[in-house]
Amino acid sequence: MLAIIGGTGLTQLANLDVSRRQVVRTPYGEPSGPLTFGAIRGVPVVFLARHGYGHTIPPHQVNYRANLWALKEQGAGDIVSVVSVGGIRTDLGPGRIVVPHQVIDYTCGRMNTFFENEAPVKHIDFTEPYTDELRNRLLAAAKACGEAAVDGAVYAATQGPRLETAAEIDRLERDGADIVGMTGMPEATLAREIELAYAAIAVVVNHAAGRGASVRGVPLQRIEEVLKDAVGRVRKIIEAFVAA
């Protein structure tokens, strides 16, 4: 079953037909919010809003174990993450829609794997934190659908609440980051210590601090009208990605 997380700008989704809602409780505490089943064009979905049905959870406070351990085991085999991002890469202003391929962690004390107290040590291999079958899927419902989505982008994971600094955000760069965030991380590791695939797909709503538009402050006030928009467009991409 194809799970769906949604991000800022994506408490519920407006195509998924619901035939109900439950509360799971899991060995890492409660998830974020009830579990939503339904159909989009007859196909099994469960959704999951990561920041709560009210947006009421920041992002390091989002119980992310709690909320993969939950859609695992309610039968998810798939997760497709919507996340709000700002754009560094100079191609990559508000409104872009990125299916990234690389995540970079700059985030710190979040409960980051389920592999606590193992005897013997495990590891897992993170070479390529995202399911390539998933990104192409994704890419190619975008392509059938006529909504342009970019192919590629390293994922910079910051702590939050906060916004960065301009210096913060050159240093990102240097890195080689394209794209910043505050939740990627570890929920796209956590999904794979329980082998579930997992793809992103990443709403561009600013420019990052010093860049574009956001040059002297990052416009807080246009991030809800630009969301407004992309969304609608997401959902055309997840209900042509689960058509295919």
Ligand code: HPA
Second form
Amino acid sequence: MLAIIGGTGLTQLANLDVSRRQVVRTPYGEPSGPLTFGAIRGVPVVFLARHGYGHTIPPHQVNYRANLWALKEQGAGDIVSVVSVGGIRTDLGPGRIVVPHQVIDYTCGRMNTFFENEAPVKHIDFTEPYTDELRNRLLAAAKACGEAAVDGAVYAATQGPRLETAAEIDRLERDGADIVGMTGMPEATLAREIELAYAAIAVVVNHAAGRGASVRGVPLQRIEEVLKDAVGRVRKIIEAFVAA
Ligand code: HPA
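Rather than the form predicted alone that you just supplied, could I have the structure of the form predicted together with ligand HPA?
Time for the whole complex; same chain goes first.
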């Protein structure tokens, strides 16, 4: 079954025909909210709002382990994660939709593994953090519904909840990052650890600090506007993805 984790601006899926909501408890505590089960075009889908349905959980307090565990336990195999990001590359301006292919993790102090007391110690291969097959299906779905999606970007995951300084964005760019967000990690790692296929749709909601329209500060009041339009396009891509 397909699971969709909705980020900022996507606390529900308007095109999801909801059948039930379920509270799931996990060995790692509570997920961000009840899982919403339903169907899109007749295909079963489960949805979870990463920040809670009232958007009350900040990125560093999301219980990523509980979210992924709950989705897996309830039968999810594929995870499509919707995230909002700042564009570091100036061509990745507000409104662009990106399917990242790489991650650099700058987060700290988050519970970032299920492998705590394993003997012998367990490692996962994370050379390619996103599942290629899912990425390609997302890109094909975007194409099929006439939405331009950028194929590939390096996602820098920062700790937040504050935005970055201009110098930090310069550093991330030197590191090779194209977009920056606060929720991409440890979600991707945890999905890999429990063998869930995982890919992300990143919506650029602002130029990163010190770039483009954010040269003198990130215009936070504009983000909601950008999201409102972009979320409709993301829903269309998801619908095409499910229908394919
Ligand atoms: N930085 C980090 N996370 C973000 C940003 C940003 O500029 N925009 C949306 N999420």
